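Encoded as structure tokens, the following chain is the form predicted on its own, with no partner shown.
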Amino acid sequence: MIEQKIREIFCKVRDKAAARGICASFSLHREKSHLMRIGNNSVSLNTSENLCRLDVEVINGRQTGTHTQMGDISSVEYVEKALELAVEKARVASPKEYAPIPVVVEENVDESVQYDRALENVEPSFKGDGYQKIIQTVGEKYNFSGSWSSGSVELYLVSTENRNEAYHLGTDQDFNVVLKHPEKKWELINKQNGWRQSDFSADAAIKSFQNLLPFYEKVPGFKPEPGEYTVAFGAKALAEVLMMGSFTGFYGRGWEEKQGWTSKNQLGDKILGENFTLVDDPACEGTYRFGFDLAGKKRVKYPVVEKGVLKGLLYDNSTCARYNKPQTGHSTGSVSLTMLSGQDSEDMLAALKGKGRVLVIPALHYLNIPNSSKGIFTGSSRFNALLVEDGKVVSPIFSSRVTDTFASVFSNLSLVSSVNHSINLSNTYGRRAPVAYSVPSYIVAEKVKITDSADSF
């Protein structure tokens, strides 16, 4: 649990504010973050941060005021100063068109089920040694680059609505290394993530590269002509497509404003294939588990799509207030979206026997959305892409662009892996708010549109 001194400071200010009739919430966000980057086979950046943020929100009728302060929580006066600034901001704020919903911590929470002290305090030398082992074993004739983010997040939340307290402590990491041929310019990538230091393995990265290198070194690349193909998307590509599809199709704000690709649908409509099921499951080990959101709502398993049928939308607190919807526990960037596994072999090549020609695309580069209302996404196969025929690898693939719709891809799944992988989708450029999706290790979609291919990698 959080230090007793900080807990007492927060609770004292909260209780004094409640006695004055102030509607307020107080949250602490504390992070330890470390980032290492490598370029040209050596460390190019090695930096760390230890940050503490205090966020205060005050609701005065239809007026709100928020204030954030950076620095250690040292005294009651420090928090009271932030409160008074938020009170003043609420006093002069323009009224909203709707009545904001106060933060209510539904029950006491004290969670640290995904916390690893070793990862929180990992030495830079551990990361440097890991990269060095990969580079020296695979071969220094290649050019290696990559990044490795790791750290911890603490969240502590109270409000004047009751005396409950919610606390979260967790660790996460996101590792990647890219191998580039200095003349031929093709690139291979290995990514790993998890919440324990032991989730990283240099040997796993080495094995991944050594399995792919013979094809890239010895076999000419294949250029797919524009058209429709059977495509096997790896877990990384799947998770990123699913993240964009969720943002533009399964969030309440976009649906209410008729901006998303599901806006024409209602709950209960069949929108995707029978073998597609998506849930937000904060108990799923393959995600970063948060038991409460920043509105104090207890997060529970929440169905989004069940066997292709739209079951639920994800609403943040302000959207609930604006459109008079019940809270769903999604006032958070750290959702735990999980696509349920299928019944097909964990061994993708074995599953592809008899499928004929298949483009295997483990990851998509520069993924974007040309049209969110139609659910059109686009991205290029840059890393590790292979042409497979009847379950046998034939050649690497030149950079090829996928441009299709979420509805088409997820309505035409012929194979879904029986094993799920955890994929880190965190944004490392803002405050630390780790998010990971749990998705099948691969899916195979029919009639996927390849709209362009390069003449090289």
Second form
Amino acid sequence: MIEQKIREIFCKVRDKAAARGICASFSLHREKSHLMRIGNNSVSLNTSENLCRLDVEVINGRQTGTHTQMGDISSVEYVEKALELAVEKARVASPKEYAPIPVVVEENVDESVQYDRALENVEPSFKGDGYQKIIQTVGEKYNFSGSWSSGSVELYLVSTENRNEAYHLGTDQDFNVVLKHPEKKWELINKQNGWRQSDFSADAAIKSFQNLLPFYEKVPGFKPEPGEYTVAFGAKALAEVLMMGSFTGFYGRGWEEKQGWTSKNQLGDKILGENFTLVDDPACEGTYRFGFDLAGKKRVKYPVVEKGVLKGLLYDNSTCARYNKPQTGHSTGSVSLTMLSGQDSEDMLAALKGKGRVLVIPALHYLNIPNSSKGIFTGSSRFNALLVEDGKVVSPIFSSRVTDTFASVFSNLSLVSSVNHSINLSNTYGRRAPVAYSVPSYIVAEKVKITDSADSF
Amino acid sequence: MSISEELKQSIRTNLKKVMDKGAEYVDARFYTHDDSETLLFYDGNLEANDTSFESGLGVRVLWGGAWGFAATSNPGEIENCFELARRNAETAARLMRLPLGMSKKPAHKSSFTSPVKTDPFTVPLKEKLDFLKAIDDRLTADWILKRFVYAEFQKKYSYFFNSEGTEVSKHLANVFAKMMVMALDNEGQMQRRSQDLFTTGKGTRGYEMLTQPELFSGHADRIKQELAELIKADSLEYGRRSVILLPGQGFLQVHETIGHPLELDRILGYELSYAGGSFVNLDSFGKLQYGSEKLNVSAFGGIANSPGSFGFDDEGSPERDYLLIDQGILVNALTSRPMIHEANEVAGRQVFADVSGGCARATAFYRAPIDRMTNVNILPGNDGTLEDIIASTEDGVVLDNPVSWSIGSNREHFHFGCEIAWEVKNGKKTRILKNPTYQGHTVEFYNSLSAVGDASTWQVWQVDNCGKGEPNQIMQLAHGVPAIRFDNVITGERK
Ligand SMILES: [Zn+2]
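Now show me the form predicted in complex with its partner chain, since the one above was the form predicted on its own.
After this comes the whole thing, all chains and molecules, with the earlier chain placed first.
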């Protein structure tokens, strides 16, 4: 919990800057992070980080400068020193053609709705014991690897535009364990996500492996020849494809600049199928909830695509300034989004009865966008991939490449699960910034293009 | 600013304390500076004018055959940080099958400074902005829809200490830059051309590198001209043909399908849950025909002007120059001390000599070192100039600069999209083609290597954003690559 002393330091520097006529914002990002990494059935790294960052942005008319300083917020002088660096940068900066929008903390916020003290202070041995149980129960003969990141993030934001303060405290975790057969080379994964220590269950991981192992152990891999297939994407694959599709189709910057696959569309156009609805819902429990963005804007429920119709684009602060658009609360690196669930059975295999041959691809490895204008994405199957016929598992699938368009996949959904899963999409580059998508546990898309496949997993 | 004697003494004292408690090995890195400055003109607007200064301590402890790590940005927390790293190792040792180790190395006191004439951080901001704005002006035209030019300067001053008594101070400098122009083609699709700041391998790594026209600014008019043709071009049709990769594309091909699969930690399975594994195993060395006889690949930490050159890695091991692939045969990997130790233990024989490849590097003080590429290079060959290679090509495309890359989890297959292709028919470059892509299977692909350009075609391309490890780490490195031709490659997309 942020110390009163730090609030006082920030407010004092803010008030002094305001009195000097400086337009500035100050934010604190403090994280307490822990990560345990598993390799070859052992802990390969057990690491703790306590890091604190101060970000200062100064706007001088049409000139801007920002400075980030890592270290503890020890004094007024410490913050003022960073402010002076940003002031000087903004003084020298080349003026923009448009007026930057200053950070305005719209209202006082003090939120900790997704904070679990137990997770923030979790003992590394809790994680070690969890992995130990999974490895011992499922079997030492397999090669286990994985990682388990957990921690807390504090964000505190003030600006010279008013006297409001916004504060966020939250915890998050991202658990995964990978089981690899040492000779046959296939890989299975279990992934869990949440903001409470109790969201993790070793038994759930064990059960998921025990369900899949018989198929992988007994039946050789299937190599799909390039062509069109009915594909069931699992939640992880779906969340990652959606994140890529959002970056290239639903962000205001890309749309204004005609860079993405929706650039020829207008709001109100039907771009995807009836059974596709995507929303930014800051109250959705399956996402990481933030009540304000880094521009101080209060975040509210915001439809992106409703029954296939493009409803809203996600604008960051500088895009709003440049293209004269209202702020939407998306001045942040990544936004957690929710795809609404459908009508189909939670039991995917039951839902696939009568669907004939279906490739089940729960996860896609190394997604990328060869053509953003056409919305083409590509990635290869990796974990837990299965060939299913009429709802019965036939065999695992060799590493196969999917190369298709967002528009095609999300316009041809024949099944959408009625239950949502939360998928952690955070990375741990740089500062801790939790992101999760809440998505149906599976979708089934028709006529998906498989463009290559290997003879191995 | 260098590290104070008081701080040095405190680190030495704490190292000893942890060793006295029973650690097998301890190292610590204190960064007085990890500074970066990013300047970005986007459509003529200065959209990034950012600096970031980081400093702090990272401690790694080997205890009971397992690693623990801790980091803090608070200089008042040094003792706690050592203790936390020790406790983390102790906990890790409870779930351990094969004890990890480091073979003993003699202590040395060393230092390394990147060759720099002008420290970019001492150049007035106005001068840097004027330089970039002048490039931006050259990129401007009515028909160009989007353009950007950016530069990033990095300064890392770090001090390494280990329990063997080795101490290394490093002052590293990096300069990265890129420019890009974009326009809509006749089908309304965005096309682009770009140029990165590259090097010849020779020279220095200060601000002066950025201002050499032949390495960066001098390419502005060319990429504009190429974009003008690209937006009128046809798409590359699906089919098998030769591909000639220029160094601006070849560097990423090498990075993804030679560099990453040859990282020893990856081969040993330590990246399985994140970046993936490798189709290479410990039995592959000395045996696997990775490519045709024309393929010679080195790991060379000593290229004078490269972000993959750093004197000593983050375990204190010196940089090296050694072959990874010798006339097509796989002979070595990208290695660090603990990974060599483990590989030889696992194999029950000496797969690797007990000399670290100098590849253990960490992105910042708050991350533990892992096996990273230094400069992974394809050595120049005997097939002449680019023109000579084109002249001997019947049906192919010359490809440059990546748009997308997607690689199989064991690096066994790949798919790349590029910015531009030039069709080659009967030994002549004909027209420009857009939306080029190609895909292949790594070993089959490198065995189809049929021409390797001479030294005149060799360029060092910098990588400023190689991602790996958990917690994730970004690393800077480079690849020296000549023009290279592969035959019978699947190009374009099926209709
Ligand atoms: Zn990389």
